[in-house]
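Next up: a single chain in structure tokens, the form predicted alone.
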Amino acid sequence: MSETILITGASGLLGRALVARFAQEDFQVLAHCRLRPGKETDNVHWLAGDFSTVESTADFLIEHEKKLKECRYLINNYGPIILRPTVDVTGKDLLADFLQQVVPVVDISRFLIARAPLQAVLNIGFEYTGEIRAYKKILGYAMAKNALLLLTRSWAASYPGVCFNLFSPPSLEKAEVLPKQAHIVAPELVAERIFRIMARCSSGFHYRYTDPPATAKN
């Protein structure tokens, strides 16, 4: 019997690569999207949902509860980036960033911990998770993503029966926002790394992506 995984934000660059990688291994993939569902197959099922408010996230969980109760794995990949000059950031802006980046992770994870045979959770951070640095346009996003680091560490200690990971991906090819001097990597390579992390079923904090070693030539 194949195992079930929920991947949020599955219609984005990394999300699509993750869906393809886990489907390749015969997982039953529950692929969350807000607007752009992909192709439905025997083992890929698209679930529409709006995570912009606490209420709409709760509606998603209630509507799809029957399918979600089968989940053994969860990848929290949802989290849109809203660019704002740091000097213009208000408390309302920070609240909006936390609502987008942190609240769905908390509510979805807690729902599955309580109702599903959950084994492993992987939260997606961002390239500089854990670093103290200045941000010119993504301060709220960076603060929220760094909150996921604290959340992941705390849950790993509080729920010993579930493996919690935080992965900080590099910049992805064809991404809309690419920082200067970014380490740009194909989404498929990042998805492969995440698949291997999840397959180990152990907790960890993966701050940096490194390219796989080159295969030796005979």
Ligand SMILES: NC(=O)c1ccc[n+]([C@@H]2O[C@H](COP(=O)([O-])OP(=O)(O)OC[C@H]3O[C@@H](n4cnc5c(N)ncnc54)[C@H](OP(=O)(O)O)[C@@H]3O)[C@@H](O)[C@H]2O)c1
Second form
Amino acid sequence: MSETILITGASGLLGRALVARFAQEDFQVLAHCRLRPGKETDNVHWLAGDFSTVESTADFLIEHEKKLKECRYLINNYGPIILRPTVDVTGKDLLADFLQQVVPVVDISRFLIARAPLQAVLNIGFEYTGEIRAYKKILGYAMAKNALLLLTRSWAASYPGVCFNLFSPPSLEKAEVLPKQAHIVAPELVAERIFRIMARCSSGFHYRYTDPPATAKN
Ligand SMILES: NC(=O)c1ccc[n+]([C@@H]2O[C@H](COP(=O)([O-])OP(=O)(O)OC[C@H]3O[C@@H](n4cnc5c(N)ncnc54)[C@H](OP(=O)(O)O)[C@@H]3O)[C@@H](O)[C@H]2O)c1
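What's the form predicted in complex with this ligand like, now that we've got the form predicted alone?
Complete assembly follows, chain above in first position.
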């Protein structure tokens, strides 16, 4: 029987590539989106949900509980970026960043830990997760992504039966926000790397993207 995976933010840039990669391996893919579902197939099923509040995330979990109870794998890929000049950032802005980046990860993961045969969770960071840097426009986003790293490491130690890892993607081709001198990579290559990480039985690791070795020309 094929394994079930939930991918949040599955209709976005990286999400679409992840859905295609796992569907190709015959996973049952539960693909979350807010408004723009992709094509429904024998092994890709679209589940709509709004993660902008704690209550609407809970509604998503309750509405789709029957399907979600099958999940062995979870990729917490939803994580929108909001640009704000650092000098203007308020406490309310920081709360909004944590509400978007961290709260759905906590509530969705805990729901599946309690109700599904969950084996592995992968959280998605960003290019500079784990680095101490100054940010002029994405301070709240960077703080919340770093909180995900702490959460991942802590849960890996607290739940020995489930693998928790964090993967930090590079900037993605066609992304709306691209830092200067970004290392830009096709989402399909990033999805391939994530697929290989999910196949391992490791826990508590922070993985970064590295380019695949160049193939020798004939
Ligand atoms: N893009 C990059 O260059 C980059 C670089 C490093 C890390 N990352 C990280 O990689 C992950 C994927 O990024 P991405 O750029 O591929 O994402 P994206 O293209 O912006 O995708 C957004 C996804 O979130 C969904 N969504 C939007 N608002 C929502 C809401 N209120 N509630 C629930 N779902 C909502 C969208 O659904 P609809 O389509 O239905 O609206 C879509 O599936 C994120 O965690 C991001 O932080 C991205």
